[in-house]
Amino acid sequence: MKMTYDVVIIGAGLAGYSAALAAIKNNKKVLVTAKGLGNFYSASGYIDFLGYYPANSRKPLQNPKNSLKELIGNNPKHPYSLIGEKAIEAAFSIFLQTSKEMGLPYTGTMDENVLMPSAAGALIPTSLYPVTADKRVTETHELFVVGIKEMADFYPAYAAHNLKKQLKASIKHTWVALELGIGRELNSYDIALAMEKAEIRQRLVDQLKKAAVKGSLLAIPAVLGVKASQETIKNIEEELECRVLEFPTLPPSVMGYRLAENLKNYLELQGVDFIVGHPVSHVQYDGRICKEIGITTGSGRIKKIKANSFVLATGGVLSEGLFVYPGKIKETVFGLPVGMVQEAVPENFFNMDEFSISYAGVMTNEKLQPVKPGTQEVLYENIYIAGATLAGYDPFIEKSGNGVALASGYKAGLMAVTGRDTDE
């Protein structure tokens, strides 16, 4: 018996979840299917709307919303231009509201970028972030960078050194040892699980009391709990009489994990079905209409799934939604043509202004339907594209990856169920 849905979303990253959110709020039957976990688990958990514009600018934008109008005016093929201001604002608003409902509240605004420290001590512009991270490192006078000896790949002295170059604050650093008794270095997820135990957390608190952190802003890798992070942070702040700011770590990212798990749980409670771990191996069309897809299960059988509409949110080159072959790039589910592929020649290979593989992707119209490159000819009427599969932007240089994912996913989900780009 074939499974039947109103909307099938292919891809389990932020774009796919945002599309599911838009569809489920219109009372549609939704399935999210994906070959693997999305990029949440290696991402910061922040929603970067637009960090730099022009993309090659080295100065972070203070008000990204003001620059959005200029971007849309100058770059008609950029995803934000296709999505439109109204849908972008709606997507950000619904995400903030949903984050409260799912128990991991976010804050921030499209009108302001806040600089957040990275694990290397760089300051990264972002627009939306967890409420627990609402502490301005740029406005603090005393910053204490804390490293955990059992944790791999973080060095507080290095991060503090780099932060000193950018901030006017007094910056100190220290190590703490959690004495977990495990004879190997641990990653951030291991530490976060341990930190939810009161006796482990107390070891951290006792050592930091000796370091005299009272009254300072404590910058620590995002390891303060997995499911109980808000309570853990509050407890440490009360014990030490200071403020605590977690910053994203190298993968696995606990902040990304918290966002992924909370969003997925929320969507499941709203009735969204998930099938993760199986690639799409079958597609059936009737002219310019996609009728069904099929996924290959562990037994080798193909499970066929019918839907009225499909949202493709499988990501770009890094997520293998786009696959790079010698001399060409292919979209891996529907075999859609990939546009904006520039030829690399020795003269421009290292010039990111002239050559960037990130600009490659599926070209769409303003409804986010795939079109033939160089034309407005719609290839499939009930397929909508979202996230890094879209052509026309570099999410890494302009710091817009999660912003485009959130907004395009929302618009694709709405277009798939209502044919409109807002929920009014």
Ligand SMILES: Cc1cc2nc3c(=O)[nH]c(=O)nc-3n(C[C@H](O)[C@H](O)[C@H](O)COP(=O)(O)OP(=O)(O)OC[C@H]3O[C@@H](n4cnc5c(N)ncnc54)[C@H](O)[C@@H]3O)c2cc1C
Contents of the next structure:
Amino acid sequence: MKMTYDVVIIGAGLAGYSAALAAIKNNKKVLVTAKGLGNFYSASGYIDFLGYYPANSRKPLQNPKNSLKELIGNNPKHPYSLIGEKAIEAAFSIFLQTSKEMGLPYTGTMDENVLMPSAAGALIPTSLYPVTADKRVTETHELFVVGIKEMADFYPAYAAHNLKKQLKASIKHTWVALELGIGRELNSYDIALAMEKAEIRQRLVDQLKKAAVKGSLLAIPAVLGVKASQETIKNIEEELECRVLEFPTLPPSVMGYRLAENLKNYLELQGVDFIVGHPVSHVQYDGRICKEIGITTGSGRIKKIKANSFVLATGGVLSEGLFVYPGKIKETVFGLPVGMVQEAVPENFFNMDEFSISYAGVMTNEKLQPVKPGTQEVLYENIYIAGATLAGYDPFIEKSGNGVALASGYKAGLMAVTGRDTDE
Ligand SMILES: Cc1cc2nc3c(=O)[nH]c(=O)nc-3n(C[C@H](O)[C@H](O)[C@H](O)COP(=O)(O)OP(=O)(O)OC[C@H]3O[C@@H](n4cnc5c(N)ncnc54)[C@H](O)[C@@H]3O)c2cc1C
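For comparison with the form predicted alone, kindly provide the form predicted in complex with the named molecule.
What follows is the whole complex; the chain from before opens it.
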């Protein structure tokens, strides 16, 4: 028997989940299918709206929303221009609300970029972040960067050294050893798993007491438990009489993991179905309408799935939603034409002002339906494109990756089930 849905969303990244959220809130039958995990597990878990504009500007925007109008006026092909201000605002507001309902509350606003420390001690602008990261290093007088001896890829002295160059505060670093008795270096997820145990957390607290951190802001890598760590942080703050800021680590990212797991659980509870682990291997059209897709499962059988509409949220080159061949870039599910490839071939490949291959992607109209590059000719009426598959922006240079994924996913999901671009 064929499976039938109102909408099938292809891709389990933030764009796909945001599309599923918009669709399920309209009481539709929704399936998310993906060949693998989204980029959550590598990324910080922050939702960057717009860090820099123009993209190659060196100075982070203080108020990204103020610059959005200018970006929309100057760059008609940018995804934010196609999505529109109203839908972007709706997507951010629904995400903040949902984050509370799913038990991983986020905070922040589109009107402000907050400078957050990276694992290397760089200050990076972002707009929405978990409440466990809601402490401002830029307003602190005394900062302690905490390293964990067993943890790979984090060097508190290096992070502290870099932060000193950017902040006026007194910045020190300290080490704690968790004495886990495992004879190898551990990654952030391993440490976070160990930190689920009260006894291990107590070792951290006892050593920090000796480091005399009272009254300071403690910057600790985001490893204080794999689940939402609000309660843990509150307890540590009370015991040490200081404030604690969690900041993202190198992959695997526990903050990203928490966001992915909480969103998926929330969507499942609302009734969204998931099939993860197999690529889309078959597509059937009737003229400009996609009728069904097929997924080849482990047994080699093709599972056929019908839907009224489809959201393509398969990511960019990194997730193989787009695949780079010598001289061309292909979209991997529907074989849609990829636009802005001209701009994607930089004169100087190592030009750090713009990593131009990011501009290549599927071109769409304002409804996010795919169009033939250079025209407004709609290729398929019931396919909507979201996230890093879209053409026309550089998420890394302008710092807009999850912002575009969230907003375009929301609009694509809503267009797919209602034909409208906001729920109001
Ligand atoms: C290391 C790193 C750090 C980052 N840090 C940040 C950050 O701090 N803040 C920020 O805002 N942005 C950040 N970004 C950017 C951000 O992560 C991306 O812009 C965002 O994840 C894009 O989401 P997406 O849903 O479009 O795609 P993805 O998250 O890439 O998801 C694509 C999905 O599609 C699936 N898929 C692909 N091809 C197929 C197929 N043929 N069939 C079925 N499924 C398929 C994949 O398996 C996956 O589930 C970072 C990116 C990287 C690489």
